[in-house]
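Let's start with one chain on its own, the form predicted on its own, as structure tokens.
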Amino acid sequence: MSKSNCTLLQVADVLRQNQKFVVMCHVRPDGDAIGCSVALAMSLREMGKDVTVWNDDGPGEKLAFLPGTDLVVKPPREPQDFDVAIAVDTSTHPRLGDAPAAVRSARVWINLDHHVSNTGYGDLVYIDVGAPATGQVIYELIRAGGMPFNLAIAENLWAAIATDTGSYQYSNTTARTFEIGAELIRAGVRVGKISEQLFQTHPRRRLELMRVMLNGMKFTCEARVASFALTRAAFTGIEGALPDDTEGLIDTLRSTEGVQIAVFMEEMEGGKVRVSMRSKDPRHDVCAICAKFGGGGHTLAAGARVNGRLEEVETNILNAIADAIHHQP
């Protein structure tokens, strides 16, 4: 399945072609995101071309070891112009928040993704929703355009990858997956230090939260589905929490035997929940619930940002689960 307009080559000319970019990524980025942007910039950069990285949210305390993650700013007050708008790993154009509004000007949109949710919106559009991460779709548009590529740029890539695969444990991951991962290592990716601090590395507090999420969690669906709901007051009661330290989370309640379909609801400021949702089983498709809620993602993997309060979100996910559970033939 692709929703591709155009060609990786197609893509790489116009990088040659043209001088002022600016790359965006979805609000909230985790590592694909940030990785995948923070490569394509330092790509173009070698290359001498003028990159401005813009995110809501920026890199985030967990994501700050990773080189050039101190070219991620947020988007200015003042619009600016550009040759080129790049969007990646961002399924739809309102995810990418204030980013695309300070774009006061830009020839050409650019939308380099892997989601099967992605609506196509931009010029030049390719999709590979067989990338397990868009990292993976970055790493093919540097060697097919024979774009510059280093050690910092592989770093990036391999947080990119390795968060979308799970360490390279998803079943989204692919012979191709692991190739590129040998690649990057002879590129001299150290493996063990990254994955220290991706995977292995967390501040006490958000142990803490994972303490209110084992004390709070529920298991309905005859226990296939496990869910937990983050109040704000739950969150804000613990010293020093930050939005990222949310991330993950749900992997807790997903690797629950019997378990087939995980959920972490939190509630944010403004009215939204924020929702996240797994899946083990490809049957059980929760993109295309999340899209019920104006969300998206992956078959394994989606999310969305719903408005209501957080008992009445809590209730409307967890009937829909139920729901596409009970009617799965």
Given for the second form:
Number of protein chains: 2
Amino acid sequence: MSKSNCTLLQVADVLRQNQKFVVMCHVRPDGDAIGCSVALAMSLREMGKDVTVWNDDGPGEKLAFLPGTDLVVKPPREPQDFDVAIAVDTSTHPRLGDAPAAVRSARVWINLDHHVSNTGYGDLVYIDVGAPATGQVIYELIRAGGMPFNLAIAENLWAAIATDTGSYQYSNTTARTFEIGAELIRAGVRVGKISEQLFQTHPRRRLELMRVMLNGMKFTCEARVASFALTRAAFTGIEGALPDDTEGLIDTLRSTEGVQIAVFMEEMEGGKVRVSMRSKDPRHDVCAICAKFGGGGHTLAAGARVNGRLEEVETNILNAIADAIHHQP
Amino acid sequence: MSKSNCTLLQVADVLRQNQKFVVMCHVRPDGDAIGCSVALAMSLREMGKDVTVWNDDGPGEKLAFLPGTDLVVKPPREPQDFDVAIAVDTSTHPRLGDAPAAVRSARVWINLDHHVSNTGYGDLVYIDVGAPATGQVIYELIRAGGMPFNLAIAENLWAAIATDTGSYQYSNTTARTFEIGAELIRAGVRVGKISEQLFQTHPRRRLELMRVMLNGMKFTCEARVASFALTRAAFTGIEGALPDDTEGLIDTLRSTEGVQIAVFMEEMEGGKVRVSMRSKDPRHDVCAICAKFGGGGHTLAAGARVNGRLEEVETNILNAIADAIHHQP
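Would you generate the structure of this protein in the form predicted in complex with a further copy of the same chain, following the form predicted on its own above?
And the full complex, kicking off with our chain again.
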């Protein structure tokens, strides 16, 4: 299952032998992307390295509580020179957004990830598709390479792993993931406090969005598919609503008994629709469905950004899902 | 912090030296109560013991997927004789419901729990208030005592621990809890499958209840308190709604930014109101508030059953909370 062309020790050697780094992760970053970027950057800084972290969208309001997230800035217009450029948690090069264009030179490109859909770009590639989160890969890198480790790094890795395992619930969560959880707690992570901020804190406008969704959701394919299409008008009608507020609403659709595929569609500015898809059954590969619309992800969790009007995209997506469900082996 | 009068090894010795057991847990049992009862019963049965498990309310629809939950039956009218009676996860004797009255004789009563409010009833008392779940206590008992352990037992202990930690999120979750999680996975627990059933499966009528709540919730005390009072009429208006369907709705109130105390009140048959209360801050001790109404629990999660009409109980409860908030040190 390995798509790697090197070991973590080789990655650690390259980190040790160089001085000037840029760390990048995918646009619209989640807890795994930000947690990994910041954890790696902090460990490298503890080694005395010069480290820059770039992301088109910044760390986001929800993750700003994590120590070190102020390191994450937008890539500059003027390209810069580095020894090493590192991409974390990003399956395809274009998903890095504008950051690569701001790298004028880098002797080595490193690609650290856990996505099965990773295209293997870069010079040093380490993809552990058995890890539930890239956070687990970064933890192993830090430990295997004898790199600096402290509470702030542990908190960022906790955020990374907890986000991508849905708080230790998803099927790719392993005994090793739990052992790492124990180590992060021993490093001082306060489980209640960090979980509160990651999972149990939503702005009140989020409840409004939930109400809008509960009023507008649809059940198709004999109620095996639950979907909701959020219009721009409904979204902007909720005072203070931010793009991140819709994150995770899909889980409510997904959790409905009998539902096998959940879809959340969101009309965005500029005539695009952001589609998120979840499957409860590996026989329904939502990554394959999203790939038809130019997207990607995992078998059970995938997404796409699709051009077109919301109603049109909704029809096409629901048709593609119905096809997949009815032609399943 | 220990309220114990014995060690786990002493408990294990008593288990080994006797033959006929009854295991009981609190009425309206949750995953910790059922998981512990069944795990302990299965391990004792593997030792060749004769084991009965009683609960007034049975295992409940939601937990019926766990192996061995068919062992949990209602206590009979005709009292029976045992060597040992064991109460798990039950802070006070009355919370065992009708089960104790169905025990005509038992040489030894054992009380295994993790609740700080446990009154210490029974002959052998082992209360680990540092454990996030009684499931962790039962795991340690099985391991310390060299008792039988298998996948079915591991699944019940997973359900117990995951329920009471809110999927490894609450503040009492320890490094040891994560180590036990790793051991349960090594015993064969499939994290995705069991989490799906514990946390990610709700009947569609549950979404209806959520919608009713989002339409009726109240914010008081400068929006530091979020509350919802569910009338009997609203509840019975939802087709097929069962008492368990309201479980966990309070977490949605609790997760709202700025909310310090969340309260869910539910009008029950027979002129009673079931009150659930959650706090996000140890300075707001909801156990103390619920105690004023004859209830109990933990500092951050407590409950009570209160006589009276819903509106009247709601007023009294919200006043008691306002008092507590405004007189906090």
